[in-house]
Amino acid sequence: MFEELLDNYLRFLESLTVEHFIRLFWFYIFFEFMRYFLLEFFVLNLWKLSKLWNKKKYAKAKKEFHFEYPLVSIIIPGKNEGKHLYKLVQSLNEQTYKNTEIIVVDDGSDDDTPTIGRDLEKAGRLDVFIRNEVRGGKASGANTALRFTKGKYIVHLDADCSYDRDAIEKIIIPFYLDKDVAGVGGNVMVRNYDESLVTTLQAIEYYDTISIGRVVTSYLGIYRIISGAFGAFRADALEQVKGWDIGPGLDGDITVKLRKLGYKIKFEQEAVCLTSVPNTVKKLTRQRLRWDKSLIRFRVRKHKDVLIPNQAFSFLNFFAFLENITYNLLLNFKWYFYLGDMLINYRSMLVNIIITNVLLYTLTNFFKFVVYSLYRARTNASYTYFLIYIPCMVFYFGYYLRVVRTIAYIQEFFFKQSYKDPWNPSKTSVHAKKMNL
């Protein structure tokens, strides 16, 4: 059986002409390979050259930052984060940059967060601990913390993350490289990469798709989401946009609000944060459904004015939205069109087409993972550890995540399911829906 299948497949490959190959694999060639490898690779080289070119400028910005020595306010909103607080505060107290204040907001926790937080405050390990007796949600916690800040820059962190010792310093320097920068995203990596197959695949995704993708979009000026796990903002810019709106999706939302005011948003690859990602398919699916719904809620609905030419029109914002909607939404459904095309016109070759697609994507993923090592800040494990899992990525990206995205888009576009997500308290979601937030 296997020999017959192999023989049939080899005959299929021998019969392929260039024109036939393009006809059968047009989706991979034009929408995947060109965008996610050729274009990325070209931009990465430009970015690498610009880093070498601006080495003196960076040194000058770093010197200016240390000379001014501004107060940096670190805010940590969250619920039931007691088990993470001690390690996080210890990590922040070991930072190379010392002029910081740490503000923790307990958003209605029912664990021992209040006891741990107050003990850390009494011991002088954190500056302000605030307890909200009634849960208001992530945005409410962040905005509560914002009212107590005194710093020129605000760094928003998740309590369950840990940070390189120079992470705070590295994420603030870009503000001194360009005075128009209002927000900087940190580089989030996966800490529990070896916990399960699910976490390993996410680690590869974070290294290549997320981190490298943000390097590229930042260089092009279309970087569109500062991760809530690690992001820095100018305090005056946050005041202008009146802080965070109700999420989920609040990370991308506040980034867009700042961009709409004409500010620049940058990604700093060397400001490294480690986070623990979902370790089961069920947990990951729940997280990605929430993430993907935000594209419809915020980009297609709330901030659709970015796509309309008006007095405040910005080509970069327009292009950032158009690229995001095209590749994440439209081409997601275009893939089903491609699948239908193959089913209708090449049904007899379908098995061979699927095998070839899997091989093409797998070879590209191998090549990207190895070549992109020249552009990554670092990894938290050896490259050889991840290489054996690369063949799984085509199924993770090409099938699993695509199906999850499709479900999320349908749920949000037709039923506005994000307003029913338990990630937010129902009262805040009801209010957000009334206000079209």
Contents of the next structure:
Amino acid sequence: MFEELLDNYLRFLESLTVEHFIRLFWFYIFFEFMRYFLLEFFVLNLWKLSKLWNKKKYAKAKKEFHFEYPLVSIIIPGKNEGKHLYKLVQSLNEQTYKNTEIIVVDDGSDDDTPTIGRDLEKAGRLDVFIRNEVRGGKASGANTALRFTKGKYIVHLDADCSYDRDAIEKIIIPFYLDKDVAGVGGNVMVRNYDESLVTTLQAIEYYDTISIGRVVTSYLGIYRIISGAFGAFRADALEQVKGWDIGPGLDGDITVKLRKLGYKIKFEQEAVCLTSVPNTVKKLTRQRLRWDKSLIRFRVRKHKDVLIPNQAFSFLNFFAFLENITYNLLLNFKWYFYLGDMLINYRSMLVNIIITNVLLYTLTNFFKFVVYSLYRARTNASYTYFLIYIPCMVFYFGYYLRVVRTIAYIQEFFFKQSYKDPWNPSKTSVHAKKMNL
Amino acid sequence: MAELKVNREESLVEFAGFKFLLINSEDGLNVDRVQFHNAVIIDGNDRAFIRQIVRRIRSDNQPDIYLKPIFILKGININDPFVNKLVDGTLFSLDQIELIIPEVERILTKTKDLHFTNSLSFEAQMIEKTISFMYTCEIQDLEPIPYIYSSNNYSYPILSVNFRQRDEHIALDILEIAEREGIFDSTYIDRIYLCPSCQGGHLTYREVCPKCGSSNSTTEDIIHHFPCAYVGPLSDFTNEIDDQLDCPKCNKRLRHIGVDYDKPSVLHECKACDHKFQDFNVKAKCLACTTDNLVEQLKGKEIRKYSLTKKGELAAINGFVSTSKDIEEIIGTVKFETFVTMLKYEIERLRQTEGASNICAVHLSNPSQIYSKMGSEVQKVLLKDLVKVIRSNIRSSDIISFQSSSTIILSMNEIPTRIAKRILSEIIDMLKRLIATTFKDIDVEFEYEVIKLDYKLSPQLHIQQLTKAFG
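Target state, the form predicted together with its partner chain; input state, the form predicted alone:
And the full complex, kicking off with our chain again.
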């Protein structure tokens, strides 16, 4: 059986011509290989060169930052996060940059978060602890925290994360490199990478899409999502956009709002944050459905004006949106088109086409993972640990995430399901839906 | 019928053989004169004057003065609860003096029951003074009264009169000691909080900024607008034109709390340091020393009602020489409880071995006479000397303890009883010689007892047997 399959496959390879190869694997060549390898690799090198080129500029910015020594307000909104607070505050108290204030907002927790928070406040480990008796949602929690801040820069964190000793310092410096920068995203890595296969695959995914992918989009000026786990903002810019809007997907939304005002958004690879990711397929699916719905809700619906030429039109914003919509939404459906194309035209070769696709993607993944290690700031585990899991990535990325994304898009596009997500209290979602927010 | 003689020049009123000191002006009082009279009558309308006189008499250290009955002439209404607890009655005129004679007689008779000793410590002295007064006036309970002039806000007049206002907290410590000594039983009345710096109870509680401690702050409700998630103080939403609430972020009008907005918390802003916060710190400023204390740092004290026990009554009659703490401080001794524990172990040991161990007691037969002639420092010297002599004549493994200020008990383990008796007899001789040379005017009488330990009996029974002969 296997020998017959192998024999058949080798015959298929022998018969492949260049034209034939392009016809059969156009999806991989034109979309995946071009965008996610060639372009990425090219930009990464440019970025690396510019980093060397700008070394002095960076040192000057760092000096300027330390000379000014601005107050940085760290805000941590959340519900039932008491158990994480001590560890988090400990990692924040360890920071190399000391002129910070820590503001925790307890958004209607029903566990012992208020007791823990008040104790930490009393002990002077955090500056302000705010308790909202009734849950208002992540956005209102963050906005409440914002009212209590005094800093020039606001760093938004998730309570279940921890941070490198120099993370706060590193995430603020980009503001001094370019005065138009209003937001900087931190580099998020997976803390529990060895907990299960699901977390290991996510760790590889984060190394690729965040540690590398965001360097590329940031360099191209189309970086579009400052993750809620670790992001820094200029306080005056946040004041201009009047804080966060209702989620889910509020971190991407605020980034767009800032970009629409003409501000630049940057990614700082060396500002490292460790987070715990979902450890089961069920939890991961739920998380990704929520994330993916926000593409429709925010890009296609709420901020569709970015695509329309008007007075506030910005080519970079347009390009960032187009890239996002093309590669996430259209490409997702184009893949089904490719599948249909193969099914209709090359049904007899389908097994060989799938095998080749898997091999092509796996080879690319291996190559990327190894070569890109030269471009990552650091990892929180040995590279070799992940190598044996790389073959799984094609199924994780190419099949599992694609299916989840398709479901999310359909749910949101046709049924506006994100407004029913219990992640947000319904009292707020009902208004957001009415106002198309 | 007895004749009433009033000599205003001499400030003397005589009736039925009793001499009353008539006090009608502050300057006229020399408290020493009180001791030559049977009672005191204060003639005056000035409440402050009356309060002053009563305080001076009751806070004196001589029983001949502080125990004397005090009456107030003219019967003005003294609405000072502190003074009311310290006087024995009122008269509308001297013609009514006959009515107070039984009271004076009773107090003076009860005073004669008392033996006064010089107590070993200030605490013991205050306890003795309080219980003597309670005994003579037949007061069973020492009740706290809420009193605005007390630094603790509660006062025990009989005891507190001995202290200046700022030192009244000492009364609470003394009462705790007296209860530990078995002089009083107590029941809970209230709880007070005192300044940790000066022990004052006059505190003003304020909500202050957790950052700088200032009480100067403003407070505003925080509003959460549901549709756009804007969160801000009420003033952000206030519309000056029509007094309605409009969202500064999305310009929508706020209509219905709970439907399109709510007020999840409040925002306090310190006007001194601009700190914004949700929870105040509560601080208690001491009005006496101006220290600003966090409420967690305040010293909590229980206010209790104290009732005199039988032991307390006996202590009032026989004199109260020392507290356990006073004698525990004497070097070379162990606490009585420790002695009993070690005795228990020794009895247990004897159950398994066939040794012979003993406990002994040395008792001062006439403690009232001795202690009344000595000051507290000399008393301490005497006790230290006694312990020193005993310690140098017994083995280092044997232990010494005070059962009371007049009874020393010690162990003599692994030694025949007859030898123990001989050693103790020699010790007594030495003690007598020591007293004769060191304290020449004092005649000290000793009794002593030695018993062999019996493993069938408890430690308590051994001690009862050992000291029963001393009465």
